[in-house]
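First, one chain by itself in structure tokens, the form predicted alone.
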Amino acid sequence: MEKKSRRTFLKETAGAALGLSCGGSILTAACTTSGEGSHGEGSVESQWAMVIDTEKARNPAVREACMEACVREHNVPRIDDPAEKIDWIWEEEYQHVFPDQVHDHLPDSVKEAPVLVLCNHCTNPPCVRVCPTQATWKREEDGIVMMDMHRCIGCRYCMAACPYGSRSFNWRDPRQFVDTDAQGNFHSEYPTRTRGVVEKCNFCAERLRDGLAPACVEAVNQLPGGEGALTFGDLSDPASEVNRILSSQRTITRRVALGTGPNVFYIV
């Protein structure tokens, strides 16, 4: 029998299960009180969303720029071991990202095409409901699913609940794997994490606070041919670019039948 990866196992476990501070911590700059927001499926004032153009993202330079920008912005450790790798945004084959969109006659060129994936910042996030310490929560003002690494006790319930494999666990001290400059300083002011906690994409909440686009969006839009590969905006704003794209082009989301309401859309 083919050995399953940890991420694949967690995805399948989550799919079955679905059938059944900041304060002084990680994002003081990005929000107010730790865990402030919705701990279930409540409504939000607005909803940030991302649209990924799968055709443009087939360009290796686009994917690399996107992932590299995220690593540097958030001091993501570079761990090569797949069992311990920390991913905020990464790539997977189309057939694994959209298993419900694959049939026997789909060309291999499509099934094996690389697709960028990240936390979907779901409208109904199962990870939030299972967290016993409210270390993960959905912000009421913009729908971002946040993490407070100081509250995380490492139970990994959220990882089991997430059907998208969007969370990573620090099995060892991540600081020794984070890039530094010649003086030993981290490239970003974003706080580093500790062993035994979960982390994931936060839609660059700290950059949004300052009126900036997410690091991945900014990076790809500066590349020749990369403009429009990733688009970010507010779904509650009828005039936003994401709404224009969603109303004019064919887009899909991941595992829509699960009812999580992903807010990352894909142009296919």
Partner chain sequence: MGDKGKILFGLSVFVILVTFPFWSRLAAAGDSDGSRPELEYPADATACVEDTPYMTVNHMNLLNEWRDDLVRDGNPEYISSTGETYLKSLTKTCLDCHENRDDFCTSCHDYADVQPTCWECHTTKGGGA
Given for the second form:
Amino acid sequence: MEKKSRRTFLKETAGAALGLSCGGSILTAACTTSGEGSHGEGSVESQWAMVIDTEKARNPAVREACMEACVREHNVPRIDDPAEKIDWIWEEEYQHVFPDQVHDHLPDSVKEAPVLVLCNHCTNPPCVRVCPTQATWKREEDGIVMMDMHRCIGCRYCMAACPYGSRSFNWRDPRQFVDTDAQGNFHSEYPTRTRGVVEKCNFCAERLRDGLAPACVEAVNQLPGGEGALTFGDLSDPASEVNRILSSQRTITRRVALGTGPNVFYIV
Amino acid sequence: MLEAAFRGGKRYWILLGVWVVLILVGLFAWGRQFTEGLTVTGMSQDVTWGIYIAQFTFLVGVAASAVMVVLPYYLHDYKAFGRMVILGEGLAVSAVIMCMLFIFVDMGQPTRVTNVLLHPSLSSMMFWDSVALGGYLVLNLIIGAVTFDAERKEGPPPAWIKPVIILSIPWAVSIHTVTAFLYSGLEARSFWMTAILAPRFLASAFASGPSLLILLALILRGFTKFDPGKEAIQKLAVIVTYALTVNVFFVGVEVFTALYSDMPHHVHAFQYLFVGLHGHDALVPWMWTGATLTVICLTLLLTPKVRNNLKLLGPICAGVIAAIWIEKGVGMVVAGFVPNPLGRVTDYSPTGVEVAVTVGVYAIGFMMLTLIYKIVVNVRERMLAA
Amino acid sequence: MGDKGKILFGLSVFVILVTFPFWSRLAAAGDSDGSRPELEYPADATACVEDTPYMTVNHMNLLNEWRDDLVRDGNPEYISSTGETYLKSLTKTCLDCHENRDDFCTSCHDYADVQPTCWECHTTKGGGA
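For comparison with the form predicted alone, would you give the structure of this protein in the form predicted together with the partner chain?
Everything in the complex follows now, all chains and molecules, and the chain you saw is the first one.
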């Protein structure tokens, strides 16, 4: 039996229950127009995915290297105040990343172990579903959950909808917090953001376009001892390295029961 | 008819002056927020919605509650509401305007507001909420203007308005339902993800909205020659009593489900609200105040002698409004963000700028309400004199 | 009736407020001598992606289209009316020739008194603010 996505289920049952062609067509339209193309399960042509080896990422140098590479690649502002901190890839304690995997008898060393987290580029992303302007959408050709900073109205509904805390809002102009070199230039040509928009990890869509791996993946692989801490690849390609790992090792994703279908996997 | 808004006694102009001053304070505060960003608010990466969205939610209820006078009057031909209906519609119009303004002031990029219409996303409840609210505003403006004009000319309203009025009844229910769906459709937030949220919203709306209407009617009775009628006010008090009872029941149902099942995700938000979580207890005094007010007001309302005493009804209605404002406007929105998806508890309290903007928006709404009611009262007083 | 004065006063306040954007700009334009700005054209390029008259009028629409094509539709290649292929990128294509944004974009935008927000986020080549 083919597993039906929640969206398809909603579409069909709502159409049937209403028994109204107009009601049904509104819902169908809802599902096909949103996100500039449907974003339900199986609607993308391929899907980029990441596997994080939590053991290899235990090494602080590995985590530092990938977080630093991301900050430089995307001109992420460095804001220390947790109320306004902008995070693309960062670390959290195991017990908070995998709340459903924690029980009272786990030692603190496990509960508090640092784990790298980032946007999961979900198969069924709630942020995309709720965005009122299609400023965030799931890209059909590669499954990346994209952000259009030009269109975002800053309503922050996506932040309420994301079960992973993967989205950050620019409470003020971020430019003054972005690193510059001696000449006053930013580290990267990647546009900074304006105040009042939401941002998050984009799986380095701008690098993928040029045939490069995401900055964090490249950084850990260049680090002695960090090779393989992050693996990136295409889920629709049976020969990809991510598929090889997923079929041969025990991996988990965050909060499976919610049905969002995360595409960042963890070897624990 | 409209010229009545430009003529009035000293008290009328002082009242308008107060609204204008408060609006200017709000505008000034919003100007600061616009230039510096939402950093001037108390919101954060963890609690991303605060007092603005909370007021929006509360006021959608006030707007929807106009149906509590429209329905008995037009569907059941309940004549006593004859002079009350236009007050309800006026309240609905100004409440919807305030709702829209609260959404607007909450936006990070307010200059892009038209994107909601230019790039509509039919799967977003926020899109449907803007459609529902916009439609409700238009419906009430048309109905209010047409029926009042007919009444002024002492003739029957045109026949085509009846279906429009009928349409406004389910539409009123829809605005608050869609507003509840904004929250209850989010798998990320267990506190909001409950099927009873929409019924609960409606119940609390039908308690707080008519309470506000009673207060306004009592004010008009006291300060003008226009009397919306004792029977109408007392009937509204009965409606408030029923709605508040149902709301208490719904909240109880929700609390039972969370506490009896004892599932951590469901318990945490209630813990945060009523006893504090991980040492964070910013909302605890608020929630107990709200709960106490609810119990006192409900007890008084359930006593017919007290409920029918118009002198006591005013303070009781103020209490009901305060209790629901705390439940919906303070607790409901903020607690959804606690703890955040990564288990962190972050307190929220509005800043001075946020409070000033909020007061400014309310002042705009109440200024509109003042103008609408002034026109209504003037016409009615003239008809009485004739 | 006796309201004529009040009506006229109210009307004139309304007209002045509504026309504010026009006359305030006229007043501001009085500060300059009104001559068109000297634009600095790239020394080592002979043609833009489309001809100059078209670009003068339509560059903002073209950039909006490029933005949606590249960011939203993953369609990075622009084929011009002369058949040339370009990358749809402000930083990587436009600024590749127009190296000095102040002498090209800004001077004309100042003259026309428009304030596009591109540079609040986008950087010049090499990451300049």
